[in-house]
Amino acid sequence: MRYLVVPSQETEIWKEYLDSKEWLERKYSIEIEGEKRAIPLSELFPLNLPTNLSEFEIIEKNAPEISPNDYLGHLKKEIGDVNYNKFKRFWPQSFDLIGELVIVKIEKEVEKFTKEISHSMISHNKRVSRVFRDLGVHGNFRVRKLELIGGSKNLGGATKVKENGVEFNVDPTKGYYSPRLATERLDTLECAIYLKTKLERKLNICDPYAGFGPALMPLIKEKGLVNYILANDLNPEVTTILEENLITNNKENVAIEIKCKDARKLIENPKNIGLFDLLLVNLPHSTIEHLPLLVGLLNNNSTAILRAWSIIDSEKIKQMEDDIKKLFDSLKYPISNIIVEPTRSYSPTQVYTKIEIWTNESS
């Protein structure tokens, strides 16, 4: 690799004109040679060393390695360039990366390239210290099943995630979590925030399927927001770790109940009948088929909101819109304004579909 050596304090002149003519090999750092600095030159630059350059001096030496910009450039550098080449279209594009978890989908074409596709994700993620292959959704509680395929047998899939600026535990191997979420969760806050000054008054909030309760989070820190909490999960082993990540973030001191059980049969404790002015509801395969059972948590002397969220085909929006409004008539809540919104692709016919409804609203 060719340098030119120049002034240290005219680097900045000669660099800007080095690659005014192409001659700058960007790729590379300028490097320190004694009292003086290196710059690297580009393969365009002439063998014969031009005359308004004549006073410098040209060297050889090995430029520093480059560490690869993406688990990919590590990968590739691992299993060389012919077996890289040959399973490009295979390679995993995108992955969740979940504290210090990576969860990647692995093709079959390329599974005998687990161990490097894993061991170059640790790599160039000097944070992450697992990886797990997703074999798809299972059980009663639709969780990943996930396989260890790279990093420490023997911290399970427990990991600490920050998420709008709340720390709170997850374990991707016992239930669902997805940080790409993360934006709607922020939504809610602000949804919530909206609502409170509206109402004069402190919150009170319901998160059927709360998991491991990314959505209540950043309410429950929110100063002042919120009242009373209802959080539920049907998984134990999920309830569980709510329960912790609830009361360490707890610092407003909100009234917090926890339970466990089917969602639908929170309606059956009468005091929980028209309670809530926030009702979260993500159980995206179910969410339509469980509304009826849940919309009467809402606060129905006030306005109060619901935020859901409804894996779809694509061309039912509009009958779904249709029949959330048949249903919140049938059960007298009069609607003021719903937003049913497709935010993503789910798969080539589906959308993952926010629905936002206001109820009671005054002018």
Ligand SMILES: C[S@@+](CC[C@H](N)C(=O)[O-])C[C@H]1O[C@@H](n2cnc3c(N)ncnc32)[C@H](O)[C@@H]1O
The other form holds:
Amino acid sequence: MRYLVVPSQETEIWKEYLDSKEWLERKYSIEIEGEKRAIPLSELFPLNLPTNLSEFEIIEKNAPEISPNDYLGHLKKEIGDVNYNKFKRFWPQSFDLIGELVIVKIEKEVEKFTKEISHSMISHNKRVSRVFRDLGVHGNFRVRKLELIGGSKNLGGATKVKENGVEFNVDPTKGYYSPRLATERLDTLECAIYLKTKLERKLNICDPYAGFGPALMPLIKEKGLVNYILANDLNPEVTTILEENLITNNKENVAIEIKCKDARKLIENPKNIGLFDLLLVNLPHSTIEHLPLLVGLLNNNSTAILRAWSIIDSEKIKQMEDDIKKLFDSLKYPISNIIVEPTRSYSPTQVYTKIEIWTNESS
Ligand SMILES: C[S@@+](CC[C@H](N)C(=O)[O-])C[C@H]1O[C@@H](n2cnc3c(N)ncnc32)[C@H](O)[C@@H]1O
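Please give the other form, namely the form predicted in complex with the ligand, since only the form predicted alone has been shown so far.
In what comes next, the whole complex appears, and the chain from above leads the way.
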């Protein structure tokens, strides 16, 4: 490993200069060399000392063996500095870590390094057993098309995740799951605990688009919170896992029913009308469209809460709030509080929005 030896008081100046030329080897630290400092040089540093550095000495030293602190460091080690720097703009900077899985989008420009990218991700995180390339969301069930690019084929896409202190199974090759909504689910738990205290009884909860059940897991785990859960999802591959998750985590012996039907048909069962104290609606592209056939599931005799999530044009948020108010009014549910809050951007024009509605709060 080559090092440039500079006066110690000039270390920062030369370090910055080398970095600006991509001549600084970031994997290693600066070493003490007598009264001076030795700055590690990358493979891109010229073989002949550039004239503006000719007053300094180059030395060869064994660099200490250190492990890179991110997957990009492993990748750089694997493909070499030249290739790494050539495609620097295109390396995936973010990815989803779901249990033992990594799900990553890979740009066309670096497709030929797919194997090296997945290998670096597995080398960096020993927990990761499979890496999937994300080819986008498809179909009504919003399932990601995933291509296995690293790890064992035999394991499929199933993995165990731990969220808000609860473990459950997911399989992103079969259904939708995003760890990014974990804090929203914690807010749902807080809401439910508050509602239970207010009503002084256990709650009936309906999640018509339950997926693998991430929102329901912390609710059934909470002592004395839930009386009855109706969990539904139209995707049969998802409901099989949802059922396992609910049964495994049902330490409180909550009454649970699992359905696999179009959520808009739940209201056709007279038993479901007005039954639920808490209703979750997470079908962000169609939430508003489906809402008219879901509101009737809410209990209208005491305080009830709807928590929903929607993707909407940022210019139409006020319009959406007005439409929701009109809908509740027409169904004779008195709104006592409504929160419509954009939480993050989804596209240049659309925002991901949280909707929370409290009805009959004075009761
Ligand atoms: C955005 S995901 C939400 C899943 C889960 N609630 C979560 O937060 O991870 C929407 C779910 O709704 C299901 N779905 C789509 N259309 C449906 C419908 N008409 N009725 C019931 N479920 C539906 C999909 O299969 C998917 O699992």
